[in-house]
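Given as structure tokens, the chain that follows is alone and in the form predicted on its own.
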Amino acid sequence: MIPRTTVDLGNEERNAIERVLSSGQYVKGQEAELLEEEFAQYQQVEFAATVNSGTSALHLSLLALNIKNGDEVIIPPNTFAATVNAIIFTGAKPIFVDINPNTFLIDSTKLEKKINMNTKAIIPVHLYGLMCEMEKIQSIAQKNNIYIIEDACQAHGAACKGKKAGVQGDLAAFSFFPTKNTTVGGDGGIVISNNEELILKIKALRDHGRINGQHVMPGLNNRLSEILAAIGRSHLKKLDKYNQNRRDLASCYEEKLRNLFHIELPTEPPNFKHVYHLYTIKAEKRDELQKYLKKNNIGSSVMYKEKLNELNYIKEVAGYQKMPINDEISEKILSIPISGTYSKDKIRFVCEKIIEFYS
């Protein structure tokens, strides 16, 4: 069966695990520190702090910015629940801004209407491997004196005008979950910034509120293990190669499916570099197509089938917020197979079955 995505962990990662086992240092060691240095260098930022998940990266970023009860944080409705859950756990209120129908990302033209005196931050989500319009969002944030936390959990290596995802906010959160473009082989995450004070605060928050061994604030246990950090260091070296393969496979999809009027393919706006964490199409008869693909041993996913603005626990905190474009698109989107390790033959097979279904 062709799954939606896969991860390649090989001899290099096994050697990295052996290195940690031989050292006997399993937490708070050199591997996590080196991963911070190497990921910051890759991103071309000054500072980074590893954590135990992308969710923790978002949560601690909010805490570091003193987001609290009574504050409002703007997000798109088309994202994984971790984005909104991180806000709720600070006591703040999530405010949704509907999405652009072409990119499926937060619509920057609707952003400013949702800003008020309680708005403290915007979390633009770089979804599926495509960056949001950060220049516009950055301008709006600066004008209104509010923070930006980039949710770049699906955008490792994505860029716009040469600037990588994660470098234009006050903080940016990345996930290293096994399905991501680069991974630690388990749950893991990292926060990056050019603000050293914020990163030092996150390093304290992830370690029971300690700085230099002294407890100076309330904190959590959100550290990244040394074994996972070592795997992450190894896998990071493959990121650009795997991203290029994803882009090549996306070109294969474009070549085979662009004339099929039953579906709309993902867009890559001018000056943007899409890294196709997911290859997400809009499809007529979406559910029937998914069943047909499954019948032919092809995995696919609806990301995200649950509409966040309609979940009861979110409505209790933020009230019901109608999101007409997201509601419409959520009935049509389907993520079909793509991976840094797939061959074009696999993609051609998927295309054949999609064409076969609609014919």
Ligand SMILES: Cc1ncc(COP(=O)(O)O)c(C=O)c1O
The other form holds:
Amino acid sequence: MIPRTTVDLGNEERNAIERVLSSGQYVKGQEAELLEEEFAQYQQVEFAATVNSGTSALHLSLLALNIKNGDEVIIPPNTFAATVNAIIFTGAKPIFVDINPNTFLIDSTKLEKKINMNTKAIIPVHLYGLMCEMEKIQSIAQKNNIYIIEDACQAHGAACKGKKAGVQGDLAAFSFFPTKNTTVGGDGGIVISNNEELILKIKALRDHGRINGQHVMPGLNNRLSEILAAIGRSHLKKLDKYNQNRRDLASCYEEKLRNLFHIELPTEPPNFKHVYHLYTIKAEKRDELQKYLKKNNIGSSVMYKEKLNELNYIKEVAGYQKMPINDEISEKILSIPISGTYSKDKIRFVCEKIIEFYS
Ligand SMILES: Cc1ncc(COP(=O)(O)O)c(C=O)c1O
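Having seen the form predicted on its own, can you show the form predicted in complex with the ligand?
And the full complex, kicking off with our chain again.
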């Protein structure tokens, strides 16, 4: 099934495609370079490297930091499989740290216990549009001399104390997949950093290991095409508007559902700006609720149903790691509709059906 975007791609994006078609430059052109400049400016960082997916953004970040066989990388179990797959492809071992029961994000109080001589990096995942506690994570990383790669694939524009997701790690990976808060209208991604050397390495790794036309290291072909970069530049201009709409819809949910004791709504801790990539609730009788919503033509999803720590291929490299909080939460969470373009009427209808189900 082809994933459908929940954000609009219209005339401005058509014009962007036309611009590339008339230029005749389909790869390695100025659109990707301009997207790098414009995204870095949006993030207020110095450097960026476009790539062909969020997965590549993570994978190349790990390679740029020389993470390899024998190393350990810490991640939460509540994430998309791409986070863990990127680690496994470097030969390193993924080490899980359980999640905080309120935010569903990595529990920074449990991090330090998992750090040992082999730990090379932490990948905090800013899931659902909410940032992890980066100040705490940064101080633990600094104290133990380990790298941070932020997985900001679901957190374009999220912030804490005015600092955007992606600016506090050594590197940060974003996805531009069509369902994300901003997209290139296909698969795409970007890595950002204030470290020029690392970004230059990622640019070489994505382009067959070339620097200035010379092959200097083994590389891949993970470049972003010009048509997609041009669409991405156009769509990025709408990101703040769409994020505001997501926040307004979240307030609408909050207003209608806050007194319903059968469900727990997402939290936005003080000083954090949530951008609601997903609106994920904890619900009693989750599976029945999901069926009821489906019967009323309301789509919802469980992100993530598969427990990564229980998947066989992950257990083979990392052993079984018990994650009690994540286990409990994965049985109850449900992501209900939200998007940059949905109306409040649509959300009110969803709320009506949820209230109807529990009464
Ligand atoms: C948390 C997280 N990490 C990584 C990825 C991988 O991004 P992509 O699908 O662009 O490869 C995604 C995408 O869904 C994601 O949600």
